[in-house]
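Form predicted alone, single chain, as structure tokens, below.
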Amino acid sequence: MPFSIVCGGFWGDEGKGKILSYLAISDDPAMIARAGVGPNAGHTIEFEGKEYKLRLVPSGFINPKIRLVIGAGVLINPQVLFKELEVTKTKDRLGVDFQSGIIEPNHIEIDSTDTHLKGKIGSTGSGCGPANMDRVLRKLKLARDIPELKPYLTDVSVEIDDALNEGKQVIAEGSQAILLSLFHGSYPYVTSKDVSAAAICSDLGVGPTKVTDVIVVLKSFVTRVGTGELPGELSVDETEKRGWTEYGAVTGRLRRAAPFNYDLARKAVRLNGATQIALTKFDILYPDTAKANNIDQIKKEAKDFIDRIEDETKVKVSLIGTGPSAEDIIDLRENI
């Protein structure tokens, strides 16, 4: 059965949480399994008339089936976890590997006071950089440090192995994006670790032999929150006037915005191995979209975008986010 990857494209912001809330449901896959830096991410899901923004928790919590974890790689606050298992009522069902970080109060004093992290790099400020420093270091604590989380306790390599084994569908949640990863990105406005699909599947302790299919996230148009390069970065009275303006899930800061680069989308596409591209904020782009479910109600103008992006990147769209909600898409799957 598959392991499938969904990773970000650009600089993240590009909405895979709605992918990922949305294959929860169609796919109804055994598990999800979170990968990534930690809770400096934040993934916006809409189901049945609510909000989620999640930084640790799946997005896929939405399918109450699923059994949801998170990797070695990926680092934990505690308090944030916590609190996310009251709001998705997901205490049951969700697992955290032994090895995973643990961000301590100061961990988030250095990231939201040092001149460098803060002031240079525009650091979210969640601790996670100084925490990847101190595992670097070999003196962070991990999760099998904590008391408070022997319940959730698990080696999650093995159980996404045992799943496969079991011809059992998995889903690896990825975060951030390819152009934030510390390799490949655009260094030094950068996360604290890789974030590419290969690191996903290190993060979850996956060999890249069992990996099916990469879904690359890809935004109709690019943002950025912070510093660093963004090519052919708008105004942001043009991103007004577009109807592009939004804020980050985690900071609440303004992204900055730039039309669709075919560019960096052949990169992303490059470096994470793609083999789907799922484009989101089609709506946005093209408002006569918005909810539609078939292609057959995209006019000429959008089919053309989509046929371009086929065409540059050598990659099929395989799913088109047509609204926020997780039901608002377009299910191209078949046709591939």
Second form
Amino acid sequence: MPFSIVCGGFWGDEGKGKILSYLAISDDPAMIARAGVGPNAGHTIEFEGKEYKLRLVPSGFINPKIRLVIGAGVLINPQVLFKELEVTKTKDRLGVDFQSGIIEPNHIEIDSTDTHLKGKIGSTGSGCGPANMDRVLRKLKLARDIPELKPYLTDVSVEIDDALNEGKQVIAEGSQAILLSLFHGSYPYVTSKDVSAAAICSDLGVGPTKVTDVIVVLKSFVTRVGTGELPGELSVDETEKRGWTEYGAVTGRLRRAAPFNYDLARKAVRLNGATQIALTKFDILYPDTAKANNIDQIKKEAKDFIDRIEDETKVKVSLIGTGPSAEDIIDLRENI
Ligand code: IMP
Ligand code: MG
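Switching from the form predicted alone: structure of the form predicted together with inosinic acid?
First the chain shown before, then all remaining chains and molecules of the complex.
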């Protein structure tokens, strides 16, 4: 009953969507379950020449056989969800937990105008913080209160438990990343709840003894949107020169960038209990690895980088992203 968690290791935008889309095709799991905060996330998926930027529908939708569910801990903006159900054509196979929280217009209004949230913290303005605040106050509406969501309502915890008991594979899709955790991240410049692998279990209603693997996704350089520390931060010019310029998938903001950081990688491995590392955007650092699918295609300098990550974290790099498309990847899982 393999249950793997895919979670972010830095400040988000490591390429979880890309890794999940690859796993959806290669592993053909029975189910992918979205955890994390809510539609403040933007997961980019490229498949068969098409690009999708999703905020709620799980990234593995590209495999039409997979059941897609969203956990009780995740906030839903019904408008965002309905739009994504159209784009991804997944109405017949998506389930939302009865107890997922609902973002309402007033939450978005507060999140996008409040001087503390928007001004100081640099929130995405998607309403997540204020909605989680109402949840803590126990006055937030839940998915079960919204008639339009009725066709999708389910008990995600039960669905996952049944699947695992039948020996099926389930993958948990985390969002955000550990350094944005309300408990373990760079407070106050963090998101509105914990987003560790343990929190992902809690979002879905799965006990920690059920977890087989935790795949922490690390990008070959570090980026961050919004305010807060970023060790080794580069100037906009230097970022551009290195070809590391990126824009936020939800807000379109320019992402701040810094070189790969081994201290942060160790922290990400520890806080998530990672058993594997997925390293993304390797081709940005080493352009001659673009679209490679085999480790033998990689030169010594690039291999040394992987060896050092493994030495410093004591965890194996099992997947290496070599391009934006789901199939641009080196899969080393057989060797570990
Ligand atoms: P909020 O989660 O929208 O309240 O934003 C709080 C902080 O977390 C801001 O710095 C956001 O830029 C950051 N953040 C939240 N979600 C993501 C994400 O999915 N990727 C990157 N940064 C995020
Ligand atoms: Mg993102």
